[in-house]
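The chain below stands alone, shown as structure tokens; this is the form predicted on its own.
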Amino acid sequence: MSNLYDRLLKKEAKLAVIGLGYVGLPIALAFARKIKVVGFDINQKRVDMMRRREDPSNELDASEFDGCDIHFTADLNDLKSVEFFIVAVPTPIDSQNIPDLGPLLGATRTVGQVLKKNDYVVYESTVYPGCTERIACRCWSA
């Protein structure tokens, strides 16, 4: 059996990007030029825009979607066949510089609903050291 990297390149496995904002969408499109990608966002209106090759953040031209093997979705079921997840959700801070971990917790719970043995999860969100380990343990052990 080949490793995940080889299976991704052969398009026998899929990668998902969770959160398609100004960070997640460019990451998803970059990967989608080489492998199968599921672009997941909880906002159906944003998903509909990306399906029309429109960047909701107005930072990417429609041509950036050219040649990409990507399926945009807000449907959790579309993540069940994914083996590699990249979480790219915002971590805004309040006036006292305390991060709002709500989006990260929500995305982690989403991935946790479809996560299988031997799957990979990478966090692209900006957080303090140890945060994702504690969040993942808290969300996935519940």
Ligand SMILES: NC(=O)c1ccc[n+]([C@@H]2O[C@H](COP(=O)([O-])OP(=O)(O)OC[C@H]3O[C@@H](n4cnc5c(N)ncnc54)[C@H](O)[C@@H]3O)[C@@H](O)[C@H]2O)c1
Second form
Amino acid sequence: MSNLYDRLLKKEAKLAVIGLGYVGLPIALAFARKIKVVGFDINQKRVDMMRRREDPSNELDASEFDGCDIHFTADLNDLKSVEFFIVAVPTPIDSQNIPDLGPLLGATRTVGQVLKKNDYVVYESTVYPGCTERIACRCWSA
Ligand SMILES: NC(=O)c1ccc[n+]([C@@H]2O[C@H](COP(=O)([O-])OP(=O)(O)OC[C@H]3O[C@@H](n4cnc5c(N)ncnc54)[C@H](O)[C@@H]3O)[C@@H](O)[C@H]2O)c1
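Swap state to the form predicted in complex with this ligand from the form predicted on its own:
What follows is the whole complex; the chain from before opens it.
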């Protein structure tokens, strides 16, 4: 069996971006010019906008969606066939610079429900050193 990189290029495997905001949507569209992408967001209204080639963050023109192989969805089932996940949900900080890890925990639980052996997960969200390991252990070891 060929490796995941080759299968992604041949569109035999899929990549998902979880959280399609200011950071996630451009990443998802860039990948979708070359490989098969699932764009997942919990906000159905934002998903509907992106299906109409509208960027909810008002950063990208409709033309940026041209030639992209991407399925926008809020349905967990669409992630079951994905083998490479990129998490790009927000990590806002409060006045004490303490990050709200709620969205990250939510996205990690989502990925954990569909994760299979040998899949890859990349956190694009800004986190402090050690956070990724702690979050993933908390969500996936149960
Ligand atoms: N790595 C980098 O180079 C880099 C650069 C800039 C920002 N960031 C980080 O990227 C992260 C994302 O920031 P942003 O500005 O794109 O945020 P944003 O607020 O623009 O968008 C976040 C999106 O995530 C969705 N979302 C929230 N919780 C979710 C969940 N549980 N599951 C799925 N989708 C969910 C929201 O509906 C929204 O569409 C932040 O942590 C930011 O600090 C990283």
